[in-house]
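In the block that follows, a single chain appears as structure tokens, in the form predicted alone.
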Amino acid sequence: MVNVPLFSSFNIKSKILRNRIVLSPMCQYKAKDGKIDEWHLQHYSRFAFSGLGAAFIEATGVSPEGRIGHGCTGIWSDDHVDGLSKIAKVFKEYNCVSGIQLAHAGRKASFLRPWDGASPIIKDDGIEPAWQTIGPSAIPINEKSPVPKEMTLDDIVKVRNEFKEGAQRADKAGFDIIEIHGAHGYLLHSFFSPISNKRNDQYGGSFENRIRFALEIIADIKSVWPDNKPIFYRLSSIDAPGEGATLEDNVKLAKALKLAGIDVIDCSSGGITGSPVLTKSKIIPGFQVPYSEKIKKDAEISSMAVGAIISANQANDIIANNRADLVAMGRELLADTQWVYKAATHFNLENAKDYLPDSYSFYLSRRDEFLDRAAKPA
């Protein structure tokens, strides 16, 4: 068999990913009261049998107030477990390692859906009302955003417990991996960034104080999450050019996360003052790969690259050159759910058809044979 690093297996704790390709969490904003419905089942089933090594469902709120908006999925109630378990089950059925991203949006909660403007809900229209947001300090995202409530120590304990209970429910639902969302200006990132954290207690000021909340949440999760299941952590590798947390700060953070028990760092960027892509004026293919490469090497921890990973050759080169251990893809997989199969055939893998169910691989292999014959001169 041809040696293609992208299609090599990846072992992490008790889980074996059959390749290095991962579905990145993509918010659908289709839930009602945080519950999974038919949309989510149809959406995630498409990826379950597309040949991925692993797949994460979207940012899932550990509390109603922790959602980005009203349409976000939730895990704050036992009522959410049944719907989530159906997704975990379909992933397992098709040999796709299942992951769930646990999140609290903090001061970036109570937002409209992206197609409705992705701006704070500021008017209570009686249908989808705004709610009070929270953060490390009473500092809004920008001049157009409401001021969040500065969290008390009781608030911090409450959120810690919500993450812990969310992890228990994620395990009960059957997920293989938890990813803690610590990026994009959401709650944990806002505690880490000096732009948004101006506290003068044990959760603010020094580097050690600003990472305390995240480390406590990791310890809480590990107290209920099985030791043989991995925990990922998504961070923003850089806040914004010239301000806030730097790449070096995040290398230091990654080292602390490793000591706390994190297995893989998911390397994104930006978001503390708005869009998650403010670190670049123009998105180019693989624009965040240098972050995953540096964090992987300097922090000596497994990393996942994400952001404008498009072609099979690009993805394979990232793994082959040791710039990341995994590649996470979102929009590209949404555009082409057979990306994995096409990449496998691109590299002439003999087992390309094994990445799809028989009813797909049979017809697609016939299609490929026809295209090969059509391309040859008469």
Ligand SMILES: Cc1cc2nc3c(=O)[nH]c(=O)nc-3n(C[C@H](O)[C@H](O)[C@H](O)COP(=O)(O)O)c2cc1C
The other form holds:
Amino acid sequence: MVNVPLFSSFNIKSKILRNRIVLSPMCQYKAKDGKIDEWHLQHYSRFAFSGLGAAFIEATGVSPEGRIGHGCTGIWSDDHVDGLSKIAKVFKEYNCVSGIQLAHAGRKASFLRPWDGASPIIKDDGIEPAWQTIGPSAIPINEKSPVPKEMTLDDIVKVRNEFKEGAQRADKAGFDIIEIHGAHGYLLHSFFSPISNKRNDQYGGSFENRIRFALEIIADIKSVWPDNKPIFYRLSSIDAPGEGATLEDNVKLAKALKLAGIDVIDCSSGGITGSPVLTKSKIIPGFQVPYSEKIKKDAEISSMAVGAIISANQANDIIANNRADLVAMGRELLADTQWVYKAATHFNLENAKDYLPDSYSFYLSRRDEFLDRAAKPA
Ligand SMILES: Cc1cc2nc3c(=O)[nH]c(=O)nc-3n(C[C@H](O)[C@H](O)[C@H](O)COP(=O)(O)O)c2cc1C
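Could you switch over to the form predicted in complex with this ligand, since the one displayed so far is the form predicted alone?
And the full complex, kicking off with our chain again.
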């Protein structure tokens, strides 16, 4: 059997990922009132059949106000559990560990869908109205954005409770992993970043104060989330080159998250200023891998690399060289849901067909034989 680190299994708490390849959370903007519909089932089923080690469903709002926009999935009501459980079930059926990202968009909520401009909803059409956003301080993202309401201590308690209830419902729906969204300028990141947090109370100022809210949310989640199920935390490894929270600050954050009981750090970047997702760093393949490598090594915690991971060799090198424990992929998997099978074939794995559903692999085995015969001279 060929030894390919990308295809080695990864054990975390009671979960075993059959390989190191993970679907990164990706908003679909197709939900109504936060509810999963036919689109989500079909979309996520494609990934359930994809041979992935694990898959995360998109940023799912712990409250209506915590959604990025009207199309986001939600987990603030028991009515959401049934739809979500259908997705968790299809992942389980095809041996893909199931994850859900719990999110509150904070001052970056009330946004238009990307194809409508990915900017704050300003023009209230009465059908998809804007809503009052919240944040650590009354500081807008930029001069064109609405000013968020500075959260009171009561608001903080309310949001803590929303995350806790969200975690309870995620468990009830059957998910194996929760990922807390602490990146991209959304609520938890906005408490951590000195750019957006100018509070004078116990939630602002010092490093310890700026991570307090996140640590409280983790403790709340852990009080209801089974001990044998992992919790991931997505952070923005740097705010932007030369601005805000640095990589060293995030190593310190990762150490605190590890102590709080986080199992894996998902290393993204940016979002406090500028683009909703990306840093102002130059984008090259694997541009965020130096972050997962540093956080893994210095904070001594498992890490997941993400961002422009494209080829099988690139992904395998990241794992083989200990630069991350897992690779998360977004757009490349959207473009090619059979990426895992093709990568297994690329590495000549004898069990490559195990990464396909039976109905596909049966016919593909026969196809190989057929192509062999066809290649022989008559
Ligand atoms: C359509 C789309 C939706 C996304 N939605 C989310 C999301 O819900 N939560 C999140 O943390 N990141 C989100 N992202 C960022 C991705 O998870 C990923 O970090 C980013 O696309 C970089 O990986 P890639 O180069 O493999 O696509 C989204 C990206 C895309 C393209």
